[in-house]
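Taking the form predicted on its own, here's one chain by itself in structure tokens.
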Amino acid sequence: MRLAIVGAGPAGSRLAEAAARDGAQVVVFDPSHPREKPCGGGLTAKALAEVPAAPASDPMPARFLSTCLLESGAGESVRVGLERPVAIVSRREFDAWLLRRAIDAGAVHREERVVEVDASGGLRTARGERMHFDVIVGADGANSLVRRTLLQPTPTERRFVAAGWYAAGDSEMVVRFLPGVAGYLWLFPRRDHVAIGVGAPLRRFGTRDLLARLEAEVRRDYPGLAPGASRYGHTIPSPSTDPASILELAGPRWALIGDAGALADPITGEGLYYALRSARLLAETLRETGSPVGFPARALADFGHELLAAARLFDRFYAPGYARRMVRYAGRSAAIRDVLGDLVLGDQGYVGLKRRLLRALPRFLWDSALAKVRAA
């Protein structure tokens, strides 16, 4: 199989590595790799499980953390311990590391921009060279050329906007829910700097307004991490509540993965796990059937229902007072802290979240009663 992958980010490089190991002739097109993508760079425990094995001579570049400070945005906070560490990465370093794994497996990286694709497997580069492949995969991000050509752009109402900056210094990992924003602030410490950002639905807020809110919060509470001259902003697409938004992601000779497929969590904007996982599922589909047609159904069965559930829960999750109650209850009860810790790790999904909280209710009531007795 001759496979063209447009985009050398996590989804594209992970697919390239897996497909090349399966014997495909893989060419990855990306003219500006590696680069620092504007995002927090957090890899949950389930995302780490999708990362290829690291050779001893080239370990994965990451900082590992085992606690997260959750803040309600209204004064309450709780520090949640994690059963397994999460990793915080610089995207420039991590993406380059993944691409090295793909090249080690036999994939070829062409530093060229693809300007035209078609559903029959043809593409044209900016240099005017025309080529033909058995399958073309769009792994070219939120504004994917492959998606725009073969499907349609992800609509505004399905986009999360992220904005922020990088600052010298250090911090613990912090997630602060922001009342009135339907989003959250983050401080993610990397190996030699801190990624500071804020995310919210694009349909509700523009980048300038979000940056102003973020800067005010950081200058007030974390003045050592205040912004310099550079800031970033980008959008993160996600599915709707309709399974069709996932089932549309492939044809006989093309497929979309990662952000190009709008495969990100609608509540948090987290996309690295879905980039890596969608790449793996597509590689398995191509190996087993020689065609990408079965990939969307496989993705829906594997993780798609979680994303659809997140889309349905978005308004309830960011309803006024919900985050404040959640943080307050976690401060009183180890049972609720365990739930939040598993959410941070990615171990607790949205589909079973309500049942998990109901099971935790008796212990929460007991912990609350004990806290009142001790305070008396």
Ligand SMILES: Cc1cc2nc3c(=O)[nH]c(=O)nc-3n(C[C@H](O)[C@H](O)[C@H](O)COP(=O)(O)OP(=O)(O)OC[C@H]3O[C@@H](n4cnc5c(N)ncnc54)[C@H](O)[C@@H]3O)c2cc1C
The other form holds:
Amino acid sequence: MRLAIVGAGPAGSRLAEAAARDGAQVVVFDPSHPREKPCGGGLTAKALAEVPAAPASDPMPARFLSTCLLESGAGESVRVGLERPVAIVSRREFDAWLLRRAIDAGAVHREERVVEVDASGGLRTARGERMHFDVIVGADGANSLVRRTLLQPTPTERRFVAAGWYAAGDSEMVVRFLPGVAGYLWLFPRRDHVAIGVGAPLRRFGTRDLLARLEAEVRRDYPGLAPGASRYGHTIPSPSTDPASILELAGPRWALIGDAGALADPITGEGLYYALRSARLLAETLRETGSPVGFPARALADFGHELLAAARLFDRFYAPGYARRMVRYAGRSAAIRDVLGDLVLGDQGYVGLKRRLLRALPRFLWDSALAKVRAA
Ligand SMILES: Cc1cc2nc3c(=O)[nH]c(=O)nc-3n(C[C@H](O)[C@H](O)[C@H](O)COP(=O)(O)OP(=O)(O)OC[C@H]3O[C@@H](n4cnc5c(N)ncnc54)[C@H](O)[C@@H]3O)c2cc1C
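For comparison with the form predicted on its own, please write out the form predicted together with the named molecule.
Now the full complex is given, and it begins with the chain already shown.
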């Protein structure tokens, strides 16, 4: 099979690596490397499980962390210990490392922008070269050309806007919910700097307002990490509550993965896991059936229901007071801290969250009573 992949971000490079290993002739197009894609760079434990194997001489470039400070934004905070570490990566380093894995497996990288595609496998590069492939995959990110041409752009109401900056220095990993903003700010320490950002639904906030709010919070509470001259802003697309928003992601000779497929968590903006996982599922589909047609149903069965559940839960999750109660309860109870730790790791999904919280209730009540007795 001759496979063209537009975009060598995590989704494109992961697919290129897996499909080349399966014997496909893979060409991956991307003129942008090396570059720092706007991103926190946080890889949950479930995302780390999707990262390809690498030789000992070229280990994954990352910083590993075992605690996360959760702040309610209204004064309360709780430090959650993680059973397994999460990783924070620089996208400049991580994406280049993933692309090396693809090239090692036999994929060809062409440093060219694709400017035209069609549903029968044809494409044209910015240099005017026309080529034909058996299958074309759009792994070209949030503003995907392949998606715009073969489907339609992801609508505004399904986009999270995320903005921030990188600062010299160090910090612990912090997630702060922001009252009045259906979103949160983060401080993610990397190997030699800190990624600082904020995210919220695009339909409710503009980048400028969000950045102003982020700056005010950081200048007040983390003045050493205040911004310099440059900032970034970008969007994170996600599915709606309708399974059709996932089932539409392939045709007989094309498919969309990662951000191009709008496969990110609408509540947290986590997209790296879905980029890597959707790439793996598409590679499996191509290997087993020789066609991308079965990929969307496979993605829906694998992680799709989790994303649809997140889209349904969004308003409740960001309702006034919810995050504050969650952080306050976690401060009182190890049972709730365990649930939050598993959410940060990606081990606890939204499907089954309510049942897990109900199961934690007796221990929560016991822990709360004990805390009150101790305080008296
Ligand atoms: C501010 C911010 C913070 C985030 N933080 C996190 C986080 O901490 N953890 C997390 O899990 N997710 C996070 N995300 C989401 C995550 O960054 C994305 O989900 C992820 O990058 C998607 O990977 P991808 O490979 O699908 O697309 P991308 O990483 O966007 O890669 C697409 C690639 O396609 C290339 N390309 C585009 N058009 C063309 C073309 N026409 N021809 C050739 N190449 C093309 C681009 O150059 C790019 O290299 C964040 C997003 C933002 C905006």
